[in-house]
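Take a look at this one chain, the form predicted on its own, written out in structure tokens.
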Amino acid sequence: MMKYHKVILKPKKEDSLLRFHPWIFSGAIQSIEGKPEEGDLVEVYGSTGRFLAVGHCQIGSIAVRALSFTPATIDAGFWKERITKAYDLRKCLRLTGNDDNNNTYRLIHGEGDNLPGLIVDMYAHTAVMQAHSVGMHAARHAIAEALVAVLGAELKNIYYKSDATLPYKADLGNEDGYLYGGEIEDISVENGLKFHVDWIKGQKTGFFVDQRENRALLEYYAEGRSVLNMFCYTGGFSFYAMRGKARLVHSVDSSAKAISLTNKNVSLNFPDDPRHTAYADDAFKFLERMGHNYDLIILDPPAFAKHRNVLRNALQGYRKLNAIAFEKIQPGGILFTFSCSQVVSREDFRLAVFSAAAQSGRSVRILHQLTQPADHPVNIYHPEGEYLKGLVLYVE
């Protein structure tokens, strides 16, 4: 086995990687032998000198991140094996072969994978990678190798998009282009309904993935509604909602960039239909004076929280959006309401809409309690992975 860099816990703190947690946090860190540099890796020992992990290590409150709880040369190998697993799981979930129904998923989801720090998403034939760490960054190259490798025919182009993502401090510079291919491919196909995704510029990975499942049950609601997609995005709600036979259909963003995808998807799907438009516009001054206009409303903001020193007012901020939802929302409204942010616990989520909802003085039940697609799975010993909290609530 390749020898690396060697990180020695404190006493007693190796309890949460013999549960196989996969994070190691700089406080639980005795010493380290050598000089690591960020994205390097490293082997994790016990005090009293007994193998934990190996994984990259790195800068800030999480200072490993655990490839394996066994010795491990990670190489070529390493990484086909973990991507062949990702890919087995998403055969079985019966997402991949870019079929004329559906040909989008996420192929690798970070810890849920065993592959923390990195993000692959498949659009078509096209796989975009996003690294949030820099050990993910280094090894990006063996990375794409090892999918061509595994995707054989089904891939045929690799784009790096982590700009965004990787920590700033690390000072890597703009890294983002094509690591294999190179074709522009931007017609992606989900439930049926075609899409543009915009990889180079748009947020993300260019499309939110993570919602297709919950999509698929607004448009099973949609019928005869008049709904408001906020904070739509390229507009994936929206036309759910209008293959849903709904009424009309307003999305709002503050981009104009992701209005004008939002119109475009819409036509690519419904053309020249006059149930939609857009506005580009700040969600908060629209609900303001949107008067009592829809009944079924969709709000499915960015994180509001990346971090626990913003959480409470994270959560202020779901309670005035939810508050103004209930307050204009017409009798016998459908309200979806979500959180993506991690540290945003679901008991914190719902506890901001109920309170929202008391505020209101409105009858308000839950339909269905929602989070991320199988695609999107949680390590069962890294709860931290469920990050997405949504709510159906039928309001009276």
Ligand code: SAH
Given for the second form:
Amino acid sequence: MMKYHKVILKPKKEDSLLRFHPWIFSGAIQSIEGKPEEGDLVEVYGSTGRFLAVGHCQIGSIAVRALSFTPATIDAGFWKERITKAYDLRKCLRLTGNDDNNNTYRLIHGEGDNLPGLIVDMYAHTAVMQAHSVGMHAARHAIAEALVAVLGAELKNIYYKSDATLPYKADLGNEDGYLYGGEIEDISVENGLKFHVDWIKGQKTGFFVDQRENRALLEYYAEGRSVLNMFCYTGGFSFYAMRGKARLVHSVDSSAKAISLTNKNVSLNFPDDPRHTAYADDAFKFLERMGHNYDLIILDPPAFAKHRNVLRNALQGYRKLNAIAFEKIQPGGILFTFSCSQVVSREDFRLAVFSAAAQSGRSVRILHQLTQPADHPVNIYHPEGEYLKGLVLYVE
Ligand code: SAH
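The form predicted in complex with the ligand is what I want next, because the block you gave corresponds to the form predicted on its own; please supply it.
All chains and molecules follow, beginning with the one already shown.
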């Protein structure tokens, strides 16, 4: 068994770890033996000397992220075992890179797969790996080797993309690049629809894999409707709306790069289809200026709140945004509205949308309450992992 630096907790601070919550806050720590550096492995003990966990230490309010609640050496065998478990779950969900109809999925969802700080998204035969902690960054080569061992022929490339997600103060320099393979095969398929993924320059790992099922639901409602896909990014909801026989689809995003990717993706699936137009514009400006033209609106903004202290502003933002949609959507219209902020609870979000509806005075009914798909599983001991919230509303 490897020996790691020891972290001793204050009396009565072990409860959350005994309930398998993987975060140890700095305020819970009594003392640290030795001088672990950020990203080093540490063993965590209770005040009475009881072993609690092994994890990566980090600087900040979360001081340790637990990898194991039983004594463990974090070596090649450990990564292989955890990745195998994650992969087995995706097989159970019938998600695999060898499915020509759907080869886009999340293979590793951080705490949801008992690998805090690590995200891996699969685009056909390419894995895009993202570290959110220095510990996962330090382990990236070992993780890449384990991915190759577990996925076998399904995996041809691993691209590491963590420049924007690692703690800025750790000052690690930009290590983004291929850890394996490197052949560019950038078309992925989701529910039979194709799209280019730009994992090198795009946002997140290149695509928002978490909206797959919600996009499929939108397709169901699209027939004959005039659709506004606000915050479209690479156009995910738009091509589902088109396949669902929408009358017209307008995609809007403030990023010109996102709009050019949307146009590329729409032509990949529906070449020369006159129903689609994309606009590079600010959401609030577009919504203020537009008429009462749409009867299906998607609002999928970026996380308005990344930290708890800006929660109130974020809720105001959701209220304002949804209020314009309620004011302008045609009678009989359907609104798909989302929040991906982890710190905004389901109740908070619903309350913000409720206030917006009340402000418009329209009759609004909830048709569906949406969340993230099963390849973004929520660890029951880490409820913070539930981040995506959506409502589908019928507006009279
Ligand atoms: N719905 C998308 C994901 C949206 S991510 C999908 O299914 O893939 C949020 C998007 O909002 C990003 O592409 C970002 O460029 C865009 N964005 C951020 N601020 C904006 C603003 N003020 N107006 C319009 N778009 C904005």
